[in-house]
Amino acid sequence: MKFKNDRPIYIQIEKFIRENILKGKWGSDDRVPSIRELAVDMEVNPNTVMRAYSELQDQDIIYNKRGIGYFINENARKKVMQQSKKNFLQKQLPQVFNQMELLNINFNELEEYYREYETKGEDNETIK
């Protein structure tokens, strides 16, 4: 995974896990990679992964079965969806509207770009 310099790595790892939950790659009670496994795969310090897991555990997205590993909580997808939607509507969408206004882009134009985006599918991912 290629990390960006504008945000802490543990937050980017959280986002990666949240995206996998939203995409259905990890469902309720699925085991997520161990701290060590994910640290090796992502080439980061295990403490960084531990911080991401701690944050997700505090938010009831994942839970720990002592001695076995971390698992996805039953309502994780719903919680992640609600949190992500709220963040998008309150923080990101106003920025999009502002840029549309500045660049004189109307909704019809935006719809054309969205349809093009839809046809590209998985190629549009920023984090894999």
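Let's compare: the form predicted alone is above, so bring in the form predicted together with another copy of the chain.
Nothing else is written out below except the one chain.
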């Protein structure tokens, strides 16, 4: 896995897990990859994966069965959805709209960009 340099790796791993939950790849009580496994897979140190998992556990997204592994919590999807949506509406969007004001971009232009993005993305969607 390729990581970006602007944010800590463990945050990006967290995000990776969250996105897989959102996408429905892992459901309630499904087991997530073991720390070592994921560490090898992503070519990072187990400690780094561990840190990501710990944070997710603190937020009740995943839970641990001693000696067995980590599992998706019952309400994980709902919770992640709420968190993400809240962040999107209260942080991300206002910033974007504010930036639009500063850059004199109106909503019609935004729509153009959206349509452009939409068509570019189509290939991927059908593959999935």
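Each form is matched to the other, and the largest set of C-alpha atoms that superpose within 1.5 Å is called the rigid core. Numbering follows the first chain given and starts at 1. Please read all numbers here as calculations on a predicted model, not as lab measurements.
* Asked: Core-aligned, does Leu110 move its Cα 2 Å or more between these two forms?
  -> Comparing the forms between these two forms, which are aligned on their rigid core, Leu110 does shift its C-alpha by 2 Å or more.
* Could you tell me whether the Cα atom of Glu101 shifts by at least 2 Å between these two forms after core superposition? => Where the cores coincide, Glu101 still shows a C-alpha shift between these two forms that is 2 Å or more.
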